[in-house]
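In structure tokens, the next block holds one chain alone, the form predicted alone.
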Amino acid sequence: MKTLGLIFPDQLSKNNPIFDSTKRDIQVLYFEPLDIYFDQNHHKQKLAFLFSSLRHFIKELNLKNSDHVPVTKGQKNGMTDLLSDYIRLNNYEVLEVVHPSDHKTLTQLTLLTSKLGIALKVHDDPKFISSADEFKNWAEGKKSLVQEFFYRWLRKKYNILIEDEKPVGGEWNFDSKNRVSINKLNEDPPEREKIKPDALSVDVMVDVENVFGKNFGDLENFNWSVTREDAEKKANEFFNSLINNFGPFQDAMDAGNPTLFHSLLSPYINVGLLDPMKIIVKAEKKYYEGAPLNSVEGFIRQILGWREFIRGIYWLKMPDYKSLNFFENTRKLPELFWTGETRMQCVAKAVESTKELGYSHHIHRLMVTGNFALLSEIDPRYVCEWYLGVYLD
């Protein structure tokens, strides 16, 4: 049957099952103008990172049977109409896609293929270690869902930091050792290597300015890898010079350095430039080479624990999850979330780094902007939209 394989900007895994399907000579369509990029205010650096990573991926693969639909000024954008026209024009009978990252896109694809009378095949997402179905099975029958227990279950399943069927160091979690104040830091974090955008990335930035010129943030400080090779270099940079101090200072805040010892690898994992299990194995290896256990375990828990757990919760609870509002908060997001103009210095600094880098670490997000939003009784819909839009990961 004539088949179209669809690739979105965040589906760049080497082991993307669509490319296994190319052995059957299916057509591959790289598709940029998803509705979610136009529905809300996404950071310009996030859009540039996504589109540049995809275009470098296309160049690297150089597949014969492929097309590319970029975001283009003046062109109608939005997935349903563009994809419908493409499928009808070429008489495709099957649409194959890796499980999308968001519920809306999956719903659109389901409705579109039903309307066109063609089959839809959805593959598991190789960017995650556990599938949505596996999480659903794990969660079944449990009165409450606790990240720590899912994390321990995955540690056992994949034998991560396990010796003689017990956790290395005698404990599952060393978070209590990872709350050292910034005042205890007696050395400056090492300088990170700067990344100079190549010609292809510059072209993407021009497209982003043309199509999303009024969006949040700017592109002057763009310093993100957009190829697998450069993402691997960033991973090596973290493991070679940052991981030892990552654990103790992972909850610390420094007004002059928003990144400290954090890895900044999550954007690369989330688009498929880095494989999560390979990164976990590298971290585990660093422990056996002498890196502190509290740093290694804390890092692994972010990927194997929190990342897998929250993704599982999302697909288990959606679509109702999106509209939950336990405290019935009704206030809109104040302008300071976009401008950073406030006398509250912790909030101002968190927004400043967000605007400049498309990044701030988890304490800025949870304990500063998140806590402020809760105390200010802001409707969680607006808060979720802000978080989704302003950060690369």
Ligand SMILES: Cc1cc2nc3c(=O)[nH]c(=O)nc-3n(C[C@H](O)[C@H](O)[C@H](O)COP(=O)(O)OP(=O)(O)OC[C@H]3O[C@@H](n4cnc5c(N)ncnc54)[C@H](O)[C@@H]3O)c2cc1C
The other form holds:
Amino acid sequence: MKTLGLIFPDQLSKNNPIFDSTKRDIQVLYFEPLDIYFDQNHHKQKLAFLFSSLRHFIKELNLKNSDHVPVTKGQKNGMTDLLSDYIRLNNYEVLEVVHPSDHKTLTQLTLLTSKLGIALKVHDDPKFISSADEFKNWAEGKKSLVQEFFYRWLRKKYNILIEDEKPVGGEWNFDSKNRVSINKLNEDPPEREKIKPDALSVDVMVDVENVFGKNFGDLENFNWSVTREDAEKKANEFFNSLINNFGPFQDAMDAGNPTLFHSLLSPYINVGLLDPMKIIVKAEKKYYEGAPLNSVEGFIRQILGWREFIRGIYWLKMPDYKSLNFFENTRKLPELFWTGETRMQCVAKAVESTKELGYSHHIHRLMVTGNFALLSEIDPRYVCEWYLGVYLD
Ligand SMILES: Cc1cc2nc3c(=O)[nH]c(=O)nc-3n(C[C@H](O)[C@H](O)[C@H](O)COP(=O)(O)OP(=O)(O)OC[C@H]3O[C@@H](n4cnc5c(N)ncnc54)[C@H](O)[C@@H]3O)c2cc1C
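Could you present the same protein in the form predicted together with the named molecule, rather than the form predicted alone shown above?
Zooming out: every chain and molecule, the one shown earlier first.
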């Protein structure tokens, strides 16, 4: 069967099953202009990160049987037509893809292949440890879905921080040790190494300015790795100099330092440049080399617990989940979410780092902007759209 394997910018895992498929001599299409990138205002650094990571990946793999559709002007809502033309022209009978990260793209591919009368094969997403189906089975029959229980279940399943079938240290969760105030910090967090964009990244930035010039954020402060090798360096930087203080100051905020001891690894994990299980195993190893258990367990819980749980919930509840509005809030997002201009210093600082870096840590997101959005009765649709757009992850 003549097969086309699709690769999107956030599907760069080394073990992407499409590349297994290349052994069967299929054509690979690297495809940038997903409709979801045009649907709303995404941070320019996020788009540059996605496209630059993909283009570096293409260069690294250097596959013969491959094509690349880059992002260009005038492609808004053009994904289905572009793919449809490509498939028709080359008479493909099967479209293979890794499970897309969002519901809309999956629906579009399902409808497209059905319209063209060709088969669609969707592989599990290797960027996640648990599959959407596994989560569904776990959730089946439960009255309420609690992250902590899913996390414990995965800890046992993968034998992470488990000794003699019991959690290391006698507890599953050491969060109570992870709420130290910033006033107790006696040293500045170490400087992180800067990343200089190479020529390929600069080309991508030019494309982003051309196509998404009016979007949020700017590219001057772009300081993200775009290759697996550099992402691994960032992971090592975290494990070598930040993890010990990660736990205690995980929930702290500092007006002068938006990143503190956080790993800043989420963008790399979310596009497949870093593998979540490998990162977890590295963290576990740090514990056996002497890193504090509250830091290591807290870090592992974010990836094995929260990341897997929230992803499971997304696929379990979508598409209805997107339009839930329990409090029937109707307000629009105030302009300060884009400008940061407000006398509320915590909100101003959270928006400032969001704009400058495409990043803010979980407490800024949850307790500052999230809490403010809830208290000011903003329609959750606008809130979700903002979160989806403004962060690299
Ligand atoms: C309102 C809101 C929106 C968010 N939107 C996203 C999003 O779109 N994409 C995203 O990846 N994360 C999201 N998060 C989770 C979390 O804020 C980010 O993953 C984290 O801040 C990324 O920074 P870091 O890599 O420095 O994380 P660290 O604090 O160093 O944590 C380590 C890793 O754990 C994972 N992680 C940490 N916290 C969470 C969490 N609450 N849920 C899921 N995974 C987590 C990430 O992979 C992260 O890299 C959101 C949180 C909130 C409260």
